Every structure is written in structure tokens, then in C-alpha cells.
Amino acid sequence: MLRLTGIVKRFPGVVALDRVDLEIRAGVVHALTGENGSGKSTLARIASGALGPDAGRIEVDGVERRIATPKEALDLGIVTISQELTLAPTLTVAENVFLGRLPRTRFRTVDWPRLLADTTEILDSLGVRVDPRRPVSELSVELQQEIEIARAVSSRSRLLILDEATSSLSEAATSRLLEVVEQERAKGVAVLMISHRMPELYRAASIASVLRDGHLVADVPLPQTPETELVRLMVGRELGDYYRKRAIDPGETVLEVRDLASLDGQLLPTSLSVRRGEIVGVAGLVGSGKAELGLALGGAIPSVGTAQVLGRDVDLSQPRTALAGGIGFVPDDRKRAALLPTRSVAENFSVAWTNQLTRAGIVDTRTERQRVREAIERYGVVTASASSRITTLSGGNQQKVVLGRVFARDLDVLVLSEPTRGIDVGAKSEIYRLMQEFAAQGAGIVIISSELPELLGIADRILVFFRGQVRGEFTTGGLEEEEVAHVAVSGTRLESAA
């Protein structure tokens, strides 16, 4: 359906793609793989007319094409979903499913029943529960991104390009969209998956491509490929204890939260602690309140209740606020919470130290390149220069700008919600290791995720949220994921584990 051919791309100080070749049959879902920053992405965008070219040849059904803008790709039925939210947020659900494809009555005038019903028949298949009349900017991230999947399975596409598609999703709406790709791949579409969760590529694709450093290094079938033998094509090393979990001594109670609750009513009075030392991991299903737990600590959401860190009152009024007493919060959807787009990397770091590095108002910029240069290192951020746009990196190294710099400050607390989210199995193994060392020098962390494997492997504690309360607390030894689930879909646990 798709031969690309040659495929060069390059950027100020990096070449994202150097002759790489990629065939994409009807009816196969093919997995695209490789560590952030590989060129997954770029070629994604190249095969969606998101982005051209520098050299190389591209093939619709053996016919030579140019696909120079998204419009062109949706003409020739290349239908992609990224990880980065496309959506426009002051419309209905309704009307960003079908943008650009309003059905019309016969006065060429929006047909307003047959909109509806059409959105609802697609959410209803999909198992979206939403009404297809509210506006997109007050949905959560997870369901900004089904209403995405909806609106390309809307499309009757010929090629579906998933690009990290998966990352704020729970293992629910994951479990969906895969049965969805099944279904679409039955119909003869064409499936170009880019993910870097494991289970997923193994339970969908039936080959994989695996770039690294903007070179194609291996084709390789799937599930034949044992799991071990493609991380190491990805990154081109053995991770060896990929968690690097650790046996705790917890210390003295760091973080004490009595009856925190959100105005919203999303949050009800909640209660928990931390030691120092200690990684607790939340879970829930997309509205059950672990997102909403996450923004209250973080103060970014109004919020009653009480926080101390280490016995002292923290006022959670605010961010500043709450950094100031000691809590260090990474938001879900760096996107719209976490970046300042159009500033540097550096900016982006040192944004988080600014009032370390100012005096009487001016800032030492020989000291503030300095530690940003330490930090790129440090976390490993591939980026042509410290200068360069945080937009031209890939959501992956964004992300670690965003941890990296909250890590910096040492802080006695920290609240990480969906910290992996878009990263590599290489990226990932570093972001955890990070995490142990912090617990380890007596910072007690929270970890607020949607990857159940993940919680289990990294904490200590997994408390369950449940329509907005803690419904089920379980330390991890032994611990299996049915019971964490059985929690977050009933509210109740198995009487096994009861």
C-alpha cells in the first residue's frame, strides 16, 4: 500500500532519517520501533505529508506520489493519530470527529441529528461514554484522545498511522483501541503502529521495524522475536534490570495529606502518607481520581483539605505554593501544562532554577549554561543544542526536560503523574533508575500512572482509586494485576486477595 524508498531528513545540527526504507502491506499491522529521538516520529509525519522530504521516494499502490500536506494523505486514505492532541478545543466532541466532513442537508447547511447520531454510533463502538455535544476543552487528556481514534475510524481510512496513539490511554481504552486495529486490519487497512509499550506491539503487529539513530536497523516478525533480543536492536545495549527495584528501609513520614478533595467533586476527601524513602504508585480508570489527586498536590487545581511535608503545613492554593513547600509536581499532559513552546531547551531547564541563579534581578548566565549543560547529560537529552526550540525535539526528550528539571531542585517530595508516558524502554529504564536513586538520598515519590506493569515493577505501595476515593491498598510483593484491576473497574477486591 506504502514503499518509502531512500528517505532522508534532516535538521539544524541532526540528521532524523539517513536512506531509510520502509513497506507497509494491506492488512498487516506493522510496528515502527526505536528509543526517542530515533526518527520514528519524523517518518511518521513524512508518510502522513505532515512534513517533507529532503531526498528519497514515496509510493502509494506503486505509483509514485507526493504527498505535500495532510490533506493530500487524507485523500489517499493515510489517516494518522499522534500522540500530540489535534483536536480544537472550543468545539463539540461531535464536530472535531467529523471536522472537515460535516455531514449537510440538503439546504448545504449543517446536519445537526445526523451529526449526533453518526458521533454517537462511533463513540458507542468504541465504548466512549461522552455526550457528542460538550466541548472538547473540558475533557480529560484520555478522552481528548479517543475522541482523535474516533474521528480516524471515522474516516474510513486506507492506512492508519498510530503514533505513540496509546500513550494517554489506561490499559481499558488501550485493550479498545486494539481491538479496534484488529478489526481494521480484518478489513484490509494497512496498520503503521509506533509504541514503545511492549505488550501492545507483541499482541497487534506481525513484523517490526526497528530504527536507531535515524538509521533502519533490523525488520524483524513478531512474536517470534523474543522481547529481550528487540529492546537490544532499539537501543543497542542490554538494559539488564530494567526496574532496578530495590528493598527499602522506609524513614520518618515525609508527606502527611488529610482529607484533600477537589472542588469539582472529582476528588473526595482523601487521606495518605509517605516515607521517606518510599515510591507509592496510584492507580484508577480515566475520572476515578488519581489524575485529579496528582493536580490537587501539585496545586493546580483548587483543592480542601491539609498537606505537610515533614511536619510543615504546605499551601496547595497554587503551584508556586506548593513547590515552595517542598512538592515537586510533573503534570500528565506536558503539552498544555508543562512546556513554554516556543522557548529553548535551556529555557525550558533553567526555568526551574530561576530563583537560584538570580541576583538583584539579573541572572548568571554563566552559571545557568553550565548546569543546563550538566542536565542535558545527565538525562540524556537528545537535542542538537541547548539552544534549539523544545517543539524540534521529540515528546520523548521533552518529557525529560520536564522530569530533569524537577528532579534538579531536590525536593523532599515528588508527585509524578504519567511520567513515561511517550518515552522508550531505554528512556523509561533511566527515568526509574532516577526515581530509585531519589528514594534512595530519602525523597519520598508519588507516581500517579496508567501502566499497571509499570507501578508494580517501580513501587512500593499502589493505592486504587475508585470514584474518587482509595477503595484498595496493596504492597507490591507478589502482587498481580488482576487484583490492582478488580479494584479500579469495581471498586471492590477479589476475595482471593481480600
Given for the second form:
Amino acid sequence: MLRLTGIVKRFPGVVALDRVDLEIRAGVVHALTGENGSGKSTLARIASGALGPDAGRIEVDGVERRIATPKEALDLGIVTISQELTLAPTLTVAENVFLGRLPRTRFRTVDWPRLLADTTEILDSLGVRVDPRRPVSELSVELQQEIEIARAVSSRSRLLILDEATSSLSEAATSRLLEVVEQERAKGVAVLMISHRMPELYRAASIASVLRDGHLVADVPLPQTPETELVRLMVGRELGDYYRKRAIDPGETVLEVRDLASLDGQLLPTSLSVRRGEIVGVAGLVGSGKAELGLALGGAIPSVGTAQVLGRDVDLSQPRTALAGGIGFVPDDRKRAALLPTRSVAENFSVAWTNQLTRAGIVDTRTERQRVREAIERYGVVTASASSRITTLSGGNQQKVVLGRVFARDLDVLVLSEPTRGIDVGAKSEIYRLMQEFAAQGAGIVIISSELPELLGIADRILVFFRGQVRGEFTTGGLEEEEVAHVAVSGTRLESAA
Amino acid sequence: MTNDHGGTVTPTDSATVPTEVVAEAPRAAKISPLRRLSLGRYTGVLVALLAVCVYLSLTQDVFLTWDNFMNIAKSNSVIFVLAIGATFVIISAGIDLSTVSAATASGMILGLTLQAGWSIVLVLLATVFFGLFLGLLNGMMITKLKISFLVVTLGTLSIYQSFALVVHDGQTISLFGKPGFNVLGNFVNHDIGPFPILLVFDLILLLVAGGVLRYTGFGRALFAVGSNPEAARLNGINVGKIILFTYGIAGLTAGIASVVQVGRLTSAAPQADPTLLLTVLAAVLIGGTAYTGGEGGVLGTLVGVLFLGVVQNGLTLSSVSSFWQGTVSGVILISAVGLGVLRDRGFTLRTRRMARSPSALAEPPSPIEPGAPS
Ligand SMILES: Nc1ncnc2c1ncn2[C@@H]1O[C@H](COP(=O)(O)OP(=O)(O)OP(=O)(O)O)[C@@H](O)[C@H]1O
Ligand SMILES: [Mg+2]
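Could I have the structure of this protein in the form predicted together with the partner chain, to go alongside the form predicted on its own above?
Expanding to the full complex; the earlier chain stays at the top.
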């Protein structure tokens, strides 16, 4: 359906794509994989008219085309769901789903009854329950992503591009999306799917193209190609055991939380303790209160209850008091709550270090430069330079900056919400290693994640949230995914349910 | 869209980067040192400023004289001082509409206290602190009462102006010959060597403001707050305090500007030139500080003030009716900021323009150094 030949794209200081060839056929789900910054999104943006290539040929159905704008791509039936949300926040769900093609009455006014009915139908088919009249800004990131998906599948597409569309979805929602993708494929739609989650690719795709450093390194059939081989192609080396289990030797209690509850009622009074060297996983569905646990611990939302770090009370009323008490927090919504979009990579690191870097109000820029240089190296951030704007980095590399700046603060407790969202396999194992190193040095880590395999692999203990409370606690040795999932879905343990 | 110039430069490259540097750069190569030297968001305006200067020196004999330049510097000092404060506010993603009113009100305080026979040191302190107080008042209402900066400063725009009228019943206070005024008069009129004291003062102010933005914890925090307040808060920045300080700085510059203004006029007038506020804000925006917050700097503001000042000077010299000056400043504002918006709008537009005309390269690049003292 779409054929790209010899595509070249340069950014200042970076060759993002170097003579890449890609052919996407109708009725085929085509996976595009590669490390963070390997050029996947850039290729997707070229195919969808958001970017122009510096060289190369684009053919649609055998005819050479210039896809100069997203509108032209849409007219050709090329629809994209991207990593970054592109909804109009103040408009309603229904208006967003039908943005640009609202149904009209005879008088050219918007046909609201029809709009609402059509939206409800699409949302139902996706299994999303949300009032189509609500403004999008009131919805969680996950729901917003689902609206984005609803918009894409409801437009008559011939090529559907999913650029990490699942990265902010729960497993259930991902599963529904993959079903929709399969339906579309069966109808003859071509699908280009970009994801860092291997299981999805293996489930949905029949061919994978692997990019590395802007080069196309291979096209391999799926699911015949083993995962280790695919990963080797992506990162260019053998990746050892992903989660490298270590012998844990938890020390004294580093974090003690008693009856912490968020004022919005999402998190009911919850107590937990974390010991030095321990990594505690927090699982649960969207809306189970697990996200609010992180926000409350980070001082980001109003809460009641007490928290102590090494026996000292921590004031959770503000992020800065939580930080001063020794609790570092990384939020899950990178774009809204973590990035300084107009600033450089360097400043996005050092914003978290301002206190440590300032003497009598003056920033020690030499130390700053040095620390930024070290951090870029240590966390493997791919960037043209430390002074490049953070928004010129690929999504995964932005995440590395966001994590790295908090890691580098030497805090006693780290609370990480969805820390590996959108991060490639190589970087993931790197981040797990850093977390373990951190724990080994005596920190306590709380990791909140929607990815069960990740929690089973990295955490020593898992707490499962259901309707605002911890309903199950597991140690991970020999633990099965089903046991955790069961509590998350039903609030009861597998044995007692049986 | 196939493009047959294989080596076409990508859009963010400015004219300062030779095409080859980028075309042959290896992946993740170091940014060329030339790029680091380039002057940031306001390069385009700077080029335009130079072009206007060249044109004026060719057509107007008087333009290229030391006296004329010093005249431009002096007559734009009030605008410059106010624009420095406005730069801080605009970086915080806010705006201070009350700044000229605050300067007028502070000027009346200066006039009244001097008339009352206070010593000049006390007069200056009172004036500057009064400006600071008015700024902090704005800041308190914005941060503590959580009223939008637009509403607060629109309100105080009128309150401070009205205060200036009320305190002396709308009368101008003439300070000519008043004891203590000669200190002020010297400050605005005398020279150190070939340079007016005022120019030296402006340059010191520029260095201090640039240093605060670039090298202090406050400056860093200010950029962070303007860029993304939620991210700033989560990284431990006291957002309310930063905003409060920012409006305090705007008030402080209003106080200082009032000293310059009163000194130049030898009187404290209860009413200001109605176009002053627009000129101040225009200068900041022309200088590349984004009204969306989180980027910009005072060096750009200097360029913006100079640009407007030189154009006005040129119009006066060419004896164009002063009625046209507003039109010219407006056109400059829209085109300068418009160019910036075009540049920020992503690559598509530019890539296409680029593909058609390789000459469209002379656009300002994105800011290079973090928090450059621009
Ligand atoms: N607007 C831009 N300006 C400069 N460089 C850019 C820009 N957009 C992308 N790049 C660079 O191009 C390269 C490829 O980025 P891209 O976003 O395509 O990566 P990706 O494969 O999608 O990564 P991820 O998995 O992290 O999303 C990166 O090195 C990135 O820094
Ligand atoms: Mg990407």
C-alpha cells in the first residue's frame, strides 16, 4: 500500500534516518522496532505528512506522492495515533472523536444528536465507558489515549499508524486495541505498529522492520523470529537476563506510611513500609488508587496521613517538602508534569538539582555542566548536545532525563510512576539495573506500574490495589501473573475465589 | 516529497551554520561552535536592525553621529528599564499591564517627597521601594488570592494610575531648581567621558538582569516556572514565591524607571504617555522572549528596544509624521513575533519553504545555551 525508498532525514547534529526502505502491505500488521531515538517516530511522521524527508521516494499504491501535510495524508487514508496526545483539551469527547468531520444538519450546524449517537457507538465497540459530552481535559491520560484511538479507527483509514499508542494503556485496554487492529487488518487495512512492548508485537504483527541509529538493519518475519534475536538486532548486542535478580538483604525500615489517603477519595487510608534495599511494586487497574499513592507520596496532591523516612516525619503537603524529607517522585505524565518543553536537556536535568547547585543564590555552572555531562553518559541519553531543546529528543530519551535527574539526587526513597513507559528494551534493562544499584546502596524504591511482567521481574514485593485499597500483597519469588491480575480485577485472591 | 538537493539544510539551522557542517555531521555529532556563537531567538531582528541602521546612515547624514546615538540611548532609557522588568514577567508566562502606571505613581511619590524637602537619598529609596511595593502587591494577589495575572494587572493598571492623579490632585509637580534635584538632573544628563551616565547605568542594569537570569537559582527557577509550572513544582520549586518575586522585580524596575523619567522631564507628571506600555511589551516580544513563557532574555529585549528606538529616530529624522510611528511599531511587532511563531510551528512549513527557496535560511535558530544571558 505504502512504499518508502531511500528515505533520509536530518536534524541539526543528527541523521535521524539514513536511506531507509520500508514497504507496508494492505492487510498486514507491520511492526517497526528499534531503540529510543533510532528514528521510528520520525519515519512515522514522514509517512503521515507531519515531516518532509530530505531525500527519498514515497509511493502510495504504486504512484509516487508528496505527502506534504497531515491533511494530505488523511485524504490518502493514512491515519496516525501518536505517542503524544493530540486532542483538543477543551472540546468534548464527541467533538474530539469527530474533529474535522463533525456531522452537520441541513442548516450546516453541528448535528449534536447524531454526533453523540455515533460517538457512543464507537466508544462502545472499543469498550470505553465515558460520557461523550465531557471535556477531554477532565479525563485521565489513559482515557484520552482511548479517545485518540476511537478517532483513528472511526475515520475510514487504509493505513493505520500506531506510534506507541499502547504506552499509556492498561493491559485490558491494550488487549481491546489489539482486537480492533486485528479487525481492521482483516478488512484489508495496512497497519504500521511501533511499540517497545514485545508481547504485543508478537501477538499482532506478521513482519518486523528493525531500525538502529537511523539505518534499517533487517526485516524479519513474526512470530517466527525469537525475541532474543529481535532484541539483538535492535541493540546490536546480546542482552543478558533482563531483570538480573539479586540477593536482597533488606535493612532497616526506610519509609513508613500510615493511613495515607488522598483528599479526592481515590486513595483510601493505606499503610505500607519499605526497607532499605527493597523494591516494592504497586499494581492495580487504572482508577484503583495506585497512581494517587505515588502522587500523594510525592506531595503532588493533597492528602492526609503520615509518612516517615528513617523515623523522621515527612511533610507531604508540597513536592518540595516531600523532597526535603527524602522522597523523590517521578510522575507518569511526562509531557504535562515532568518536562520543561522550552528548555535544554541540561536544564531539564539541573532543574531537580538547583538546591544542590546553588551557593548563596548563585548556580555553580561548572559543576552543573559536569554533572549534566556525566548524567547524559550514565543514563545513555541520545542527544545532539546538552544544549539541545528537550523536545528534540525521542520520547524514550526524554524519559531517561526525567528519571536521571531524580536518581542523581541521592534520596532515601524513590517513588516511580510508570518509569519505563515508552522506553526501549536496552534502556529498560539499564533502568532496572540503576534501580537495583540504587536499592543496593540503601534506598527504598516504590515502583508503580501497569506492566505486570515488569513488576514480577523487578520488585521484591508487590502490593495490589483495588478500589483505593491494598487488597493483596505478594512476594515475587515464583509468583504467577494470574495471581496478581486476579486481585487487581476482583479485589480477592485467586484461592478464595476458586 | 523528494528533494534533489541532498545536502539541503534542515530548517532549524540558521544562516550562521554552513550547510556542509550539518550535511556531513555524523550521527549525534557535536553542535558546531558557530551555532553556539549565534545569538538566539532575536538574530533575525538584529539583522533587521543593522539593515535599518545601514539604510539610515546612507540617507540621513545626522543618523551616524555620536550625539544622535547617545540621544537614542537616553530617550529610550525609560522604556528599556521597564522592559527589563517586563522581560522577567513574560518569561514567567505572565504579563504586567500595570508597569507604566506603577512608574507614574512612583514618580509622584518622588515628586512629593522631594518637594517636601526629604534628602535625595531618602527620596530615591522611597521611590524605588514604593515601586517594589506596588509590584509585590500584584504578586500577592496573583499568588495568594489566585486571581489571574491578566485581571490583577489590568485592575492595578487603572488603580495605580488613579493613585498618581489623586495624590496631587492631578497636578504636575515641577522640580526645577528644587534642592536635591540637581543630583537627579546630573544622573540623566551628564556624561562619564564620552558616555552618558544613563547609558552606563542601563548597561549595568542589563548585566545584572542577565546575570540573575543566567546564574542564579531564582533565574533558573523562573525559566522552569514559565516553561511548565507543574514540572517546576514537582521538582521542588516554590512556584508562588518565584511569581511573587517576578512581579516584585517588575515593580522595582517601575520605581527605577520613574526616577529616570522624572529626571528627564524635571517634573513629576501624574499621567504617562498612553503608548508607553505597548512599546515596552512590544520591545520584549520583538526581542524574542516568548509570550508563552519559559524562554527569552534581556539581551533580546535590548535589541527590541533599540530596534523600536532606531526606527522612531529614523522616522523623526526623515520627518515622517509622528502619526505613522504607531503603524510602524505595530507592523514590526507582528512580523517579528510572527516569524518566531512560524519558526516554532514545526518543521513541515519550513521544510517546504526550504525545498522551494534555499534562500529562506536566514531564520533565527532556537536558543542555544541554557538560559543564555540573552
Ligand atoms: N525536531 C527535532 N529536532 C532535532 N532532532 C530531532 C527532532 N526530532 C527527532 N530528533 C532526533 O532524531 C532521532 C530520532 O528520533 P525519533 O523520535 O524518531 O526516535 P524514536 O525511534 O521514535 O524513539 P522513541 O522510541 O524514544 O520514541 C533522535 O536522535 C532525536 O533526538
Ligand atoms: Mg518515538
